[in-house]
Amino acid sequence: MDTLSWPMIFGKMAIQFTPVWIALLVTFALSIQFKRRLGLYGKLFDSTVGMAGFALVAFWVFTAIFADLIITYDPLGQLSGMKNAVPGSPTTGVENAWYLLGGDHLARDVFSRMVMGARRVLAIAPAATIIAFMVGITLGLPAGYFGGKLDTALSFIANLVLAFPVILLFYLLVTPEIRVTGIPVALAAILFLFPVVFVCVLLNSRFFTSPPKRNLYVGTAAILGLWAYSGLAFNADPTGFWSMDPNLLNVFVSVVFVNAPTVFRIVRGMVMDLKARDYVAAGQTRGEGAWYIMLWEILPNARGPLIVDFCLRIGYTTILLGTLGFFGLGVSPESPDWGSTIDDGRRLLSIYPHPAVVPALALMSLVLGLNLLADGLREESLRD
């Protein structure tokens, strides 16, 4: 068989990715015909630049999702022969088949390894920025609402962390070595805790006047958040349904850690102004709770620049983690996600570019569907 021209690899790999079309085209025909019942997200469909944004972003999380079903090899498979085989490559030994985007320095396929890639960052990114938030969230509103002494405590280890060097801090607490004294175990049973606080806070203060659904509520919440996090912070679980690897635990509680104090500041700043206002004092009048007014006055309100917020820092850590990955502190030595794969690439650079170039591109889409993802929300709030 003959090397593929690039208009064969690029028709390919849109047959690879007919999944990822078709959940597109359905996406995006239910979304626009609904957009006026869907608030927020329903808006964004009036914007350009969001509707590129959300395009971007939805490709690579359908990528992640159906990626079993996309890939062309085993990500981690060698195939002898195959070794810096340059893009259209055809495979030994298989009949019909080629490497798409060619082969890396193990003879791996770089168009599976990229594929898969986006299942590691889309599985860590999302997932740790949301409990990022929660942790955010959860400070930031007393911090705003009450202030005095707590509000001067919280800040000054939040502004404590954020003094450190990012990426430094980062590297201390991702290295193998940090694994031994205990300190990611320490922050993941801090750090996990609080999304189980305030999904039970939550719900404990919207339920309040009615006991019977209070209790249903917030016990449930409370086992399954209790269940998953005694298997995801100490890998105490005896079903083995929640649990998390090692050196995806560090990962995961040094994305929290450095994210959650700028949340927080986030948040308390724009507490600090909504308490101020009318429907605020309102609630206070009619004898409601303190966190019922945090929660469920002040934090819908905030909701538009948190939403935008949410949307850069997803971006953020897309980028840090490709970081770890290209000096080599990811989440295994083997895994295909895009940093280990760029730091993979990088050393024949000069020779073969593209087992760095591919993962680089996919990385920058996704950051860049972020990006204007995020600049498309902020247009549609500013309009409410």
The other form holds:
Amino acid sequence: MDTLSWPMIFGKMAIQFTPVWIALLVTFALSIQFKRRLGLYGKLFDSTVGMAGFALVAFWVFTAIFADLIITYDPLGQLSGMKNAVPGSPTTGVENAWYLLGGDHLARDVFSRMVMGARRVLAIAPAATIIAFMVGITLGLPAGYFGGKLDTALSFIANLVLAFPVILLFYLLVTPEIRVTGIPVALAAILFLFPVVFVCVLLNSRFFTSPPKRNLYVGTAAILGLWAYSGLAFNADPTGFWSMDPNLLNVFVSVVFVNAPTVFRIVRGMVMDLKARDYVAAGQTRGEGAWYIMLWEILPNARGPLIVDFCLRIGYTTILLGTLGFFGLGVSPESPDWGSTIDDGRRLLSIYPHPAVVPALALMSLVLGLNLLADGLREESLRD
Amino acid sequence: MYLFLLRRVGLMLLTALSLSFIVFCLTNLAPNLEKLARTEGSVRMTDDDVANWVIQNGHGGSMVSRYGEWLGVVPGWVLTDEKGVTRGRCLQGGLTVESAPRFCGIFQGNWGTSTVFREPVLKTVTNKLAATGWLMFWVMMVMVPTALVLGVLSGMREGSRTDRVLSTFAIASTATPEYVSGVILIAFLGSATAGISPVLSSWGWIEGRTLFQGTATSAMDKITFWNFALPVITIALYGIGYIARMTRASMTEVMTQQYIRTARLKGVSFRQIIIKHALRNALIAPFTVIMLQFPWLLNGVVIVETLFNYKGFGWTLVQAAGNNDIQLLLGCSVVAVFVVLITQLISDIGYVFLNPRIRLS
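Could you present the same protein in the form predicted in complex with the partner chain, rather than the form predicted alone shown above?
Following is the full complex, with the preceding chain placed first.
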């Protein structure tokens, strides 16, 4: 069999991505149909930039979801004779089968690894960003609202973390040695507590006027939260439902740690601006609690910039994860995530560029999509 | 004004102290010291031997006192082991207990010895910083003018076709981290099998096998356009987008101001308005952004020096961290942290000086 030509390679890849195309079509058809009823999300479909960004992001999200249907080979499987094979090479011994984007230095299929890498990246980046946001919001709201000593102390800590060059921090925080000392677990214990506290305070401040409801909601949230907390931070979940690989925990915690101070600064700045508004004064006059005002009056009014920053930050987190993979920090050697695949491929870059270029383009398109999406959201949220 | 300066500098020093203490703790963790003992002593040491080695080499006391010794505010350790050999922090180079100075930390210029390069850390760091200095210099020379021109061009007529094209370029460049753009640039311009080099080579337009060189190792001796262009562009590209977007935002804001309208109404040409009235005011905000870009440039430097095998500061940091070279890593961290803090300070002070609307009484 001959090596495939580039049009044939793209054709075959397009066929492999069929489930993604169908899902994209359905999403777009439904969203455009009902865009007037979908709020900010619907407005996104009024701007070309926003739609392009959303399409790119949705493409990778669906790829991550349907990864098992898309891959042509096991991302870890090695076929003899396929070492550094050029894109479109027929696999040895099998009829009508190709390494669509070639093989890497261990004779694994680059295409399948790229697809599986999307799943890994999209499993970590948004989750880490959400946790970072909850930490940043929970600390930024009181710092901006109360000011004073609390603000000074928290801002000092945030600036300390921000003054670290990110790579140095990663080299100090993501090492096999540090795992022995238990620092990642301690950090996780602190950082993962914030989402639980955030949700509980959020519900408590809303429903504290009717105790039965409050007890039900806060109780449920606390039990569920602490259950997940025990499993994720300490790996002590009795049912084994929540657990996290120590490697992954280390990476996850350091990414959250790097992102949270920036979120803190943004939230703090916005609260300082918003707390002089009339609706805050009205709430104070009504005798509302401080946390109610912060969480249910100020926070919803700050949502526009926060959503935009959230999109940008997922992209930034993706870049950070790629950086970690690129330096081989905290990832298992055969993991298909994009950063470490680029790192693997760069050694033979000037002779066989394809194993490194494919994940590089994938990462770039995802981050570009997120940035365009953020841009579209910013434009649309400014419009009203 | 002086009070403001004093407060800023004081805060910076406090931050620097806290940060260096954190770095000191994180590099001198027990497992790191154990690993150091096994590489410096012997691999077959028992656990007791290791513990003994750690204490005998002055890594025994509390973290705070060791940090003090390292800084040079606490007298250096002196220990005599059971064989009667006296060793101490300050007893290097044939000095005896009597003749050696009591304090020898970084304040006294003693940054320790690198276990990878087998030379004083201070020497390694200064040598490598010089190499990185050239890289940074050319990055700045490429990045700042390009970004400012792009930003001003797209900001002076908001919403025009130029603006949209340039903005899209800016977004794309911020979405491309160094390890991605570097890989793509090497594959496209510096690879013997892919991109444009094979074509140019077969046409006989270039002498070697590739147009640009995919490594910058030769730039350590002599910097040429062909071996230095790719690393410089790789770092600059990521910053260009960001600075251009900030410049654009500040330029569009300035263009809506009253004095610009006044100038137009009195018949000043568009060109004159941009150069005389808009530019100066629009470039205040990007100044801060450019200064705050330094920490990120530091990241770029580490990635690019690793990718292009350019033996500068970033490469050294990776070597130090990868080989558990505690003293060198500490030295690199201190330099990195100081670079970040000083640029923050300059950007704060510069902003106050540049912006006539801020008056500190």
